[in-house]
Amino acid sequence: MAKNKEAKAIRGGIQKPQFWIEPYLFLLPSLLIFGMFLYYPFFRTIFLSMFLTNKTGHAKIFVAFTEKDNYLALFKSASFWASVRVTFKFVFAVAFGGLLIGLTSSLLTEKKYAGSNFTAAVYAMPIAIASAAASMAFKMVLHPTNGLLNNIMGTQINFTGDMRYALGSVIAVTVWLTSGINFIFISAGLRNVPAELYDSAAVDGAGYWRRVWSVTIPSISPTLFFQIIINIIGAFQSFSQIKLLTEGGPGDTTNVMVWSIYMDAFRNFRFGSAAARSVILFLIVMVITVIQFRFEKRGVNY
């Protein structure tokens, strides 16, 4: 009688408080999770962004919406206005860099041959290498005297050291790095391009470039979606590479916000700054994915 009494009281829509707890109390270990590694530093950096802190990072003396605010002073700032130009430069070139080296391989790997795998392998290698040990590998593949680069073209150019050279070199190091993630998601996308489009668009006489552009392109356009706003949200975040290879120079042609951030924090110990700048960082990743987003449906096929 009493099974018959609760069963009639879930299918009225009443239920008991442990029915509708159950399912927060699976979530619980995840929020916690979430909670201290997440969203307790977000807004910790807005809070410590409204303050001048002393040298442990401790908030002493409320500044916002006063002559010191941390992002009033930020935005009369000359350097920072450079370091977002930079970092803008950086992330455009970095985000479609890789996803065209990350098509143009999976494009190479689509059909099968003789050492296909072995191919594949190498495109997706760098998914594998910490950007840490990758950036000192370049550093002395870019070394001015005894790099493996300059060995090779006979030249003494100072790669990372040199204004002209530096930010590129730190480019196509960053974009190698995030080669193998793109190879990987598009060699993906591939797959599942039906070969009945294929056969139809050869039928009409459409050569490779134009399947490429009709049939491939549109095809995967939610997965190279995908992997412009992982590109764009990666490249925004990049740093091992900065640090090892220019440390943000020379004359701060690689200071990237990033790298900005760190200086501020650790460098020259003004957390206040540095997380004022973290936050307009936040804006602006998400401003630009919310912008992606909203212009999804004119670009993608699903």
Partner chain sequence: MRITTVQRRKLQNAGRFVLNIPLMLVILIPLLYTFSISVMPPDEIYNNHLIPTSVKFTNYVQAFTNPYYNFPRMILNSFVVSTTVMLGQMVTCSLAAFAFSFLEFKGKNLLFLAVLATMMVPGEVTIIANYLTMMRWGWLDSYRALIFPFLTSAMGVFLLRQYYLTFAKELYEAAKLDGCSNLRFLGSIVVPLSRPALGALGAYVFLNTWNQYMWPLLVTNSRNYRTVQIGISMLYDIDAVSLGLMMAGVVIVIVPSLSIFVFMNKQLINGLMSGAVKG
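I have the form predicted on its own already, so could you send the form predicted together with its partner chain?
Next up is only this chain, free of partner chains and other molecules.
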């Protein structure tokens, strides 16, 4: 704590007064683009969420704080709460699943050995595949009567149409898709671990797993922290797989929130409701991220 304050003082002291505007200049390009293409549409979304919109998406009837309020309608809808529950299950399964696979594959290729380049390329490959393309491939694999998976297992399970398996299938496909990016970033982080730390651990007689637990993971904690956040945020936005594999069904079992937003906006022509859902989703993700940043102070070492 004290060390941090000292560092801040040194940095603050070195900066000359006339450069106070400089940091903002560094941020300007990014903030401009965010402003035009993210903040502005989002404020418009908030605005729209207070109305019942007509079939072309224009605000028609102001309903905020009335009995027809969009948010109220959502809170009263069982389908909405089902979608919240499904989203949470989906997100956490995908986020930790992806991280685990990424960590495993990174550790497996940490040291160079014969063929390690090839295996590294394989592990990162899912990132090159568009989620739509991968979903089409998986659709064949998961077909109820003559899909690859059923053939291998000798069963006739309807992975995407059976309420017991649909969510699991979608989670599995998403973990597959996200394993690539997890591998790439965690590998990059692994390579940054100073060799001396490993050497001193070896000198202390630490075995492989002990070393992983006490040296590797703490050293890459910034990367892991980053990756978890990215995974969670990305999982909240997962869409193509749901569209191609299950369309939010059967029932509400894979009806993640972005899917219901898409349905409301693009199929049901109810922009006001879609806007309200978006705002709620945004707040949820924001809260989760803020909580995670609180954890950063405790668990992450820089």
